[in-house]
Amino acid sequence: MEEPINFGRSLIVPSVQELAKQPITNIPPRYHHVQHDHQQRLAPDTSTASVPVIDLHCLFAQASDSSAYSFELNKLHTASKEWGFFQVINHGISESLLEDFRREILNLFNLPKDEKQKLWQEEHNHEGFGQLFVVSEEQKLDWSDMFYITTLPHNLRKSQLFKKLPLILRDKLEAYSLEMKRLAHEILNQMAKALGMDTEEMSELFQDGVQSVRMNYYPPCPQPELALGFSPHSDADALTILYQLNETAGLQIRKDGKWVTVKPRADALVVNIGDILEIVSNGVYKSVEHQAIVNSNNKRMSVATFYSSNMGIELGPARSLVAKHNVANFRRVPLEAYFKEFFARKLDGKLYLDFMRHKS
């Protein structure tokens, strides 16, 4: 059997969930993110701007020559160019699956400490409980725990980690990951139409894409003005689909130089453009910097599903769009090399995408 590819490692750090259980009033210095805009991060979002909402029923069920379809496709195109984020309603994923999966993730984070330890990251690989992108002992840490696992294609899975998961969670994760793959494919297909890209080319790039799932737990923080739940970054994948597990807001996106808080809708999933899709779209669609903030009263939980292109491809702008635009704005690299370089770095805004740009 083919060996799973090891995309990277992250230094092993203590559990923030366990730390937050202690009666502390000051967080350890390693969690201090003192930056010039931290006041702005915590200021209430007074802007009227909100992330666009796309009705997928209009895209998947309407005739492609109808006015309702054209209107919604244009909304998707504009959101992808100008926001890099949108919420989707009528996404077709059953409420019962979402609720079952939510319950099992809550159970996972409520496991006793010694049970969780069996699922912790190992030194040579970043899958399991822990944090990602920790590359030095001096680095500032985020106020969160996560469980990260590669789900598709099957030959990339760490089978030993899957076998250690509670059985019901494993079954629900299997079903959920397939639904996320279907949804990602459907959205990407619509994006190809909106971009004027060869739809066959989009299908070929993503038909058996790499998928990973990151389950996030952000405990209440005694000093939220000093901490970050997740440092500012753009995602390395093509599409990220976020399922918010409770009502606590915390996701912020950088829009026009300000942080805009995404107010989660119970009936929606949040979708964002990743660096791979900015590259494939030749820069038409934008991956956007985002971060997670924390608060002193409520925990926040979410699960992000990252969908990328097929292993073995050479990542670069879609050839049909390069022909259309008469320019390639990004260079071409093998996908595996792209991922390994990404996971070897500390998260730092959109610096990695800048590394991929063609220098004039």
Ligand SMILES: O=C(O)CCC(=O)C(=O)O
Second form
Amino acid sequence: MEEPINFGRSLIVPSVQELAKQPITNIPPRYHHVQHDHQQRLAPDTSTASVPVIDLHCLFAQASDSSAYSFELNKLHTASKEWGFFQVINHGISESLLEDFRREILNLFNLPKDEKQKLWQEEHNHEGFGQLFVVSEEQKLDWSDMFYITTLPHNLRKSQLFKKLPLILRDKLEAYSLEMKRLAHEILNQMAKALGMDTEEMSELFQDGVQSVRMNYYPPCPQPELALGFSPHSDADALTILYQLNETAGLQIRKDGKWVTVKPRADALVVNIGDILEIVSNGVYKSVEHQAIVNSNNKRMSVATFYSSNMGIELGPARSLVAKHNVANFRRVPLEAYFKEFFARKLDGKLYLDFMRHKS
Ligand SMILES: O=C(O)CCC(=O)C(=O)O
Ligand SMILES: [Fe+2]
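Same protein, the form predicted together with the ligand this time rather than the form predicted on its own?
And the full complex, kicking off with our chain again.
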């Protein structure tokens, strides 16, 4: 049997959910983000620009020569180039699955402390409860807890960890993972068409792709102006599908030098381009920096599903696009090496993607 995947480790840190239960008015200095020089808070966005909304029904069910289809495909293409983010409606994921999964995630974070302890990260592996990308004791921490697990393909899943999850959650997570994989494939296929990329090449790259799920819990914070729920980063995967579990806003994306807040919409999922897709698209689609802010009144919860290419591939710009563009803008590296390097670093904006860029 193949070994379950182990991309790396992260230092074990205290639970923010527990910390936030205490009657504190000042947060510990380890959560003060203000001194981040090059990641200063950008001025809040005052324009009315909002993340594009794509109606997937138009893409999946309309004839590809209809004008409704071309219009929506063009919207998808522009959003992927200019925003790196969009919301999808009519995505076809059943409401009852979304609701059941939401409830089970809430139950997971509400488990008694000692039950959660059994699901905590271990020193040698970062899957489970905790924080990711913590590489030093001096590093600033985020005002959040998360639960992270590799879900697909099955042979890469850490079954000891999965088996420790409550039975109903396991069931829902399994169903949700498969639905997210299907949705990711459908969106990638449309993107291949929009990019003028060989659709066969796209499906080969993503056949049996690696998927992981990250459940995020952001407790209310007594000093939200000093803290960050999730430091600015771009995602390392190809396509992230984010399900916001409640109506509390917090996700912000970087657009034209400003942070634009994504307003949660009950009928939508948020989709964003990750570094792998920026590379595969030869730089046409953008993996955009984003962050999560916190507030003093309400907790916020979300679940991000990260979909990447098949572990066996060499990561690089799609050959059909290099032929079309006459230039390759990124290096080629084995996907496994790419991930190992990614998880060994502190999250730092888009620095890692720059490291993959061809320097001419
Ligand atoms: O909670 C959010 O809105 C952001 C989550 C996120 O960016 C991630 O999990 O990579
Ligand atoms: Fe992210």
